[in-house]
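We begin with a single chain expressed as structure tokens, specifically the form predicted on its own.
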Amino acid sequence: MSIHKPTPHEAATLHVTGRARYTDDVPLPSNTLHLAFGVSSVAFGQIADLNLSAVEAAKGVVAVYTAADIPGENDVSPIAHDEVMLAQAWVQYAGQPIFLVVADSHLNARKAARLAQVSYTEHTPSLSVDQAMAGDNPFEKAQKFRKGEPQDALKASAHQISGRIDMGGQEHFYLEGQVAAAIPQENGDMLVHSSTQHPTEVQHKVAHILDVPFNAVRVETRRMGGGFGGKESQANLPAGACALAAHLTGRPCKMRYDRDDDMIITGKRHDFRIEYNVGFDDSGKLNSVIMEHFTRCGWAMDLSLPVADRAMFHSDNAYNLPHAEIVSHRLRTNMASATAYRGFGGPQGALAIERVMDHIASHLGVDPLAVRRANFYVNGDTTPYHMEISDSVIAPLVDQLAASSDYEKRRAEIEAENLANSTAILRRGIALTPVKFGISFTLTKYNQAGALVHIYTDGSIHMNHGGTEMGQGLFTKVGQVAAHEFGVTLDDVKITATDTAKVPNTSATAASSGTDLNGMAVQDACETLKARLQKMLRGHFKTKAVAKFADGRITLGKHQIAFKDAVAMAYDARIQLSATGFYTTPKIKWDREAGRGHPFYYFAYGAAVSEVVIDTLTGENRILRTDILHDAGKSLNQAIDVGQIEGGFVQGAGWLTTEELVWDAKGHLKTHAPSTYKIPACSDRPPVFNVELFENENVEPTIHKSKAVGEPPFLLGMSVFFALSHAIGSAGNRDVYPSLNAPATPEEVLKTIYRLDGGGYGY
């Protein structure tokens, strides 16, 4: 059986030996041209004069293009048609592309792009939440979820607290940057190689730019060196630029962002400010939660509306909110448009309610885990968007993790140590935080997938589906599904590049739904082929027995035949050995205006315990140990799922601790290289790192009862943030809650300690 096994990643050997082919490795003709953008140096203004004569005369330059050279639509937006590929009269953020340089080398293109003489009539940019709110120009009216009577319940509560948490954005920092290549074909067609999570969207954008039908554009993606959401819509820009230049020059064109260009031009995770007012009883049980979200979206809409929606969806995390009001403001600001990022708004919403749990515990002087347990969902409860919870396993999962990690004993020891050594420089903290994450695209139409499966006459299997491989193991899992269906080994199955000419009209590989959707589509195609083989063999053996596919053979009652022999027989009998498959997620319905519905097919659950230490003189901190128990349903591949959990946790911890984005007062991103922006390194992972899968299977009939495992583990990093808060709280006035903001850099840790002790501790 190929499923439910810890099978190695299908390209693992290629990855570690450097033989895996990425978009930048695709062989191109010798006459290929290379591109670079000339970008805005101001955050908001009108272009008064654009002199490109020095650019055009520079070494190796073949052509320079502006928006006036685009034959079709000047647009690369995923939704609202509001994001131009090349700026025209106005620039809206520092780093916005204005013109396109086409040269004989990557270096010559970049050098030439810097020679432009551009003058602007500058205007005051809107950069902060306060500026954006004062400007009163949001992307849409404030959205609201409401359940019960939150204002009345707040007033009637025995205890009330209020607070605010600010959380920064996050750079995707995929190992492979944005890259694309376009090769002109006959009759004006275009082949595009793109490092994208959404080949169909790239196809559509290129077609609109060139003013050709979709069938004139073919997009191919074999693999990405990481995506994390940063290649869901951001890949449209370089692909569109390559296609434009290839169309106008008649030569292959390639664009690869340098890391600095990548970080300056592309969008990030949305940063949030969330304010809350909460009412609760003596046990910490919630009565009322009122939250207001403020998110900086950037200059164009991109995917901000669904991101902000998902932050609202996850503002309950694992907790029942009897009376709740959640209001969300989607703010227009003069910076690169924020975009999809692993979790897609869910981590921001969940972080706020976890802050509430922590704040309540501080107010009552109890262990935060006791408050969390008092508020866990039980089946039959309803969310703030009125969806009934029917699959909750959070209470037993947390109980199991608390026991296996020895949480209570360790917390008691840390508390005793911190109290006994009130002036100690090093302080430890510990926290256990849960995760409940909704699985499905909240835009209903994206919950579909297609597949194409061929069986060749030697019994080997070839297939394509609409999902893209970005290192997460999607191709491996889907290959396991096909191997299991036909009863052959994974070595008998080959999945090749995602290609819009083979599987059309695909959804993005996002929302953690890649395996759920594409696995089911492949299974559907396999079942069609199996039915054809069964019908043929029943006639051949004169039996009505049901065919069983296993161990490379097909068995019908007392009759048995090798799979490859049956395939050869089918070919001789002129039976079609190719099939398409299709799948749509059931039960999904969502009324966005009313804030009601069933937007998720199911929930994935998990929890993490993290122990940290801080230096109260410097703010430096370390993760000492992390224990994770995560619900992957009936895992298709335990090795890949554990790898995703480990990576998601570290990336989530990085968002909340080390990864700080800094813009200056003029709107220039100052943290645009590894020298100024710190992602977690190997040395930042916990030296004691225990990860286990929770024994469970999905209550819904997903692919072999598995659950999505791409995004939910990212939220496990919250345990590090609240462990830091615990450690900080022991270093100052314990009557004051340590309102730590994210990212909890050493500077932020130190500032929070300083505030707690009135400016005295450690100075």
Given for the second form:
Amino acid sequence: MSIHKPTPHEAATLHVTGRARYTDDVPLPSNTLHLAFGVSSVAFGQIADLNLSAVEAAKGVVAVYTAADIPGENDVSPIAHDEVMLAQAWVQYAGQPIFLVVADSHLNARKAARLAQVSYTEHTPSLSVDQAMAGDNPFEKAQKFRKGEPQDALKASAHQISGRIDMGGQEHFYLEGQVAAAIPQENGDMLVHSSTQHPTEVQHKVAHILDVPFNAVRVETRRMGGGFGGKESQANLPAGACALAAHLTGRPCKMRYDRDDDMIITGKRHDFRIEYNVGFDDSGKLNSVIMEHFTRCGWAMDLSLPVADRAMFHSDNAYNLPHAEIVSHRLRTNMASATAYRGFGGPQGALAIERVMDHIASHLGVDPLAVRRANFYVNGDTTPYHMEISDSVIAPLVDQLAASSDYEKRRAEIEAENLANSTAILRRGIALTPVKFGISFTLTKYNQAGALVHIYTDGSIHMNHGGTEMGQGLFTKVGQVAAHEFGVTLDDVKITATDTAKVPNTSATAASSGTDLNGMAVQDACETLKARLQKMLRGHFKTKAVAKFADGRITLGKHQIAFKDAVAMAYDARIQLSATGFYTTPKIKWDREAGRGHPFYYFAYGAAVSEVVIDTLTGENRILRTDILHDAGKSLNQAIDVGQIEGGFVQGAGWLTTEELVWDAKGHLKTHAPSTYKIPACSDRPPVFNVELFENENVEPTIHKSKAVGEPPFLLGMSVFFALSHAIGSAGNRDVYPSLNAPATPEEVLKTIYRLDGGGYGY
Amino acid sequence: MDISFLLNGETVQLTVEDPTVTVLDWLRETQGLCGTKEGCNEGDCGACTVMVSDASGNQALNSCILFLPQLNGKALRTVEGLATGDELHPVQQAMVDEHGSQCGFCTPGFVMSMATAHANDAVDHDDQLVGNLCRCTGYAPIIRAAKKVEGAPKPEWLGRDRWFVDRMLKEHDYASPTVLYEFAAWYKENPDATLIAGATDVGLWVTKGLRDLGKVCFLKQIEELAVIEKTENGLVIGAGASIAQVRDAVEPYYRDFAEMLRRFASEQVRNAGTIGGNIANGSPIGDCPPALIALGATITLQCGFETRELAIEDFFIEYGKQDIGAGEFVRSIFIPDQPDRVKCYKLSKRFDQDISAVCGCISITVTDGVVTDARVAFGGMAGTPRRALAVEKALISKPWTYESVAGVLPRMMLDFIPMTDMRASAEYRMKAAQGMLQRYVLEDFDHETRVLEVSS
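Having seen the form predicted on its own, I'd like the form predicted in complex with the partner chain now, please.
Every component of the complex follows; first up is the chain already shown.
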């Protein structure tokens, strides 16, 4: 049995020996050319003059292309056809590509790209939320969820509070930057190697750019060196550029962004400002929640509408909101277009309701966990988008974690210590936060997947599906599914690169759905093949027994045959040993206009307890301990799931602590390298880090009753943020709620401490 | 420039046309050894980590900011050269068994840092690995793997590499001198040359600034320049000493200076970067200068055969301008013997491998309960590393109490008008600098003030 086992990552040995091949490692012909973009130095303006003569004359330069050289559509957008690959008259953000240098080396291309003389007629960029609101040019009208009578209920509530939380965006910082290569084929066809989560979209964009049908473009992706949503739509640009240059020069072309270029050009997590008015009773039980989301989407639409939708979908997190109104503004700003990032708006929406829980507890002077518990969903409750909750395990899960982490005792000790020692410089804090995360693409049509499985005559299996491997272990899990179906070992299953020529019309590997969708599609293909083998063997053995596939053998009643021998027999009998599989997620429906439906197949749950310490003189802070209990359903691979949880937690904690994006007043990103943008390092992980899987199985018939695990654990990082809030709250006037904003850098922590005592922060 | 070195056990001899070709590019583009990855191209992520060995030991280095000539006379191991036949190196096997890789892109760099630490019997895993960023795993399984191989047998090739390197003829010429006075004389005649020691800063001029450096001179082969010596009245540190060597040297005398150097950049950068480079580049946010100012250090500059000495704070004139003449170079640093009163407070968004927003280094001498000497130095508060002279003056003769310190804090505003940038606001820098002085006095009276010392 190969499922429900902690099998190592299928490529682990390749990883540790440096033999795992990434897009930049694919051997290319010696006449390959290398590309670099010349980018805008202003955030908003018209190109007054573009003089490229020095670029063209630079060492090693073969060609320089602008928008005018594009034979087809100048667009790399995922949805709205509003994102030019190369700027035309206008530039919309600092860093926007204007021209494309094609040179004999990566270094020569980069050097030449800096030699352009560009003059602009500058306009005032729209950068802040306030500027964007005043400009009144959103990507669509404000969206709204409404349940019950929120305004009336608010007024009728025993207690009312209001507040606002600002949370920053986040750079993906995949270790492998954006990279693609295009190799011209005969008759105008194009083969593209792309580090993308969405090969089909790259195929479409390349076809549009070259003005050829989809069948003239083939995209292959073996693996990415990290994606996290940052290669869902952002891979279109370098792949499109490579295809354009390869088409025009007739030579293979490769492009990898230098890290600074990558961070400047590509989109990031959406930052949000969320304002809230909340009514509740003496126990902290919510009566009404009214929230307004403001998110800076950048210059193009990209995936901002579904991201902002998902923030709304998660504005309840794990809590029942009896009356609710959630309004969302999707703002156009002159910045890189914000894009998908693990959680896809969910973490931002959930952070606001967790802030509300923390704020209510401060208002009532009680443990925030008591407020959280008072509001947990119970099955039968409905969400603000009118979906009935039927699979909640949040209350027992939190009970189990609170006990195993000794939460109550530790919180009491910290409270006592902070109260007893009012002049202490160092202060500790602790918080437990839950996660409920909706699984499915909220655009229903994306919830489909295909697979292709071949059995060769020696019994070896070749498996392909529409999902992409970015480190999350998708290929391992899907390989386990196939091995389990045929009763063979994982070594007998060859897992191959995602390829638009093998499985067509795929969805992005996103929304945590990779295993749910592709695992089922592969299972479907396997079942087709198994049925054919069973039919043959029933005839051969003259039995009606059900064929069981296990341990390399097929058993029908008292008859048994080696899998390999059965396969050879099938070939001789002229039985097809190749099959496709297909899957669509059942049950889901969503009426976006009405804000009503059943957008998620199911929910994944989890909770984390984090303890932190802060320095009230400088705001420096660190995590001391984290305990996590997470629901991965009946885990397909415990090692991979725990890896997703540990990694997701640290990434989520990074978002809320050290990772700060800074733009200057003119819209230039100032944190565009790891020297200035700080993702968690090794020593930032909790020194005590206990991670357990919650004993559960999916109530829905997902692949072997497992649950998606890619995004939900990211939200566990919220526990760190509220532990910091707890510590800060002890450092000053306890009647004032800290209202900590994210990221909680040392500066943000210190500023918040000063605010508690009404002290001036300036000097 | 002719160089020779070992690559995964095989001798390489080549003539380098462009001395600023990086080892990373050479491996990937010329040798087809694509296991070593480019993550950031500036020495901040560790995906390109390789092991470089010579008589002084084994070092993890960032190959993206390591120039090919810097390998001269050394043994280079890349991820492709770790396994022995089909048998994985113990760290490789442990990384597989402990699920230490997810996307796998940072993995070769991690494996090289871990293999180097393993070769050196280093078990301070967080410090060893802080220069390697991983975005997938949250590091926990990687640390489990590192712990698992503590004490595991070392590969045979380690000894073989060293045997060959010890016998390898080191090529040297003007651009890669070995004798200090030859270099000094040459540099006096060629003051336009770019001096390259560890290349942790100059490397970025090439990989990010895309500059053509013209004439260059590699200093790391001059052993005399890296000598650290305890004399009768102090510690003399050659400018070429690496940050790692300086950390070891100051540890017995100035524990907190050593602790700050533990947090200086990363293992890879501490191995490559030199104390001389950290001073000579004149950065207002280098971490050594404030500590050295607080310690009352002097530096010796040399031009040809002439040397001169000056207080280190006088070296920094204004932003981008140092007291150094054409053809002159930083020869050594002298720290006079003194009781260990210096505390070093490095403040950054992330504890490790980050550039300080403010670095405060403070040494206050108290005699009979009264302040008799004060050296309060900061990086990140002005265009140069500088002393807070108004604060110092106000402290002298005051009784050594928290109240005295609180009373002089407003004077910090006479000393500094800090700037706002992506690391911190001006307000925060001022508040934090004042907080550091408070921390110093509280710490002196045994209050707990360091979050890094709080146990879980």
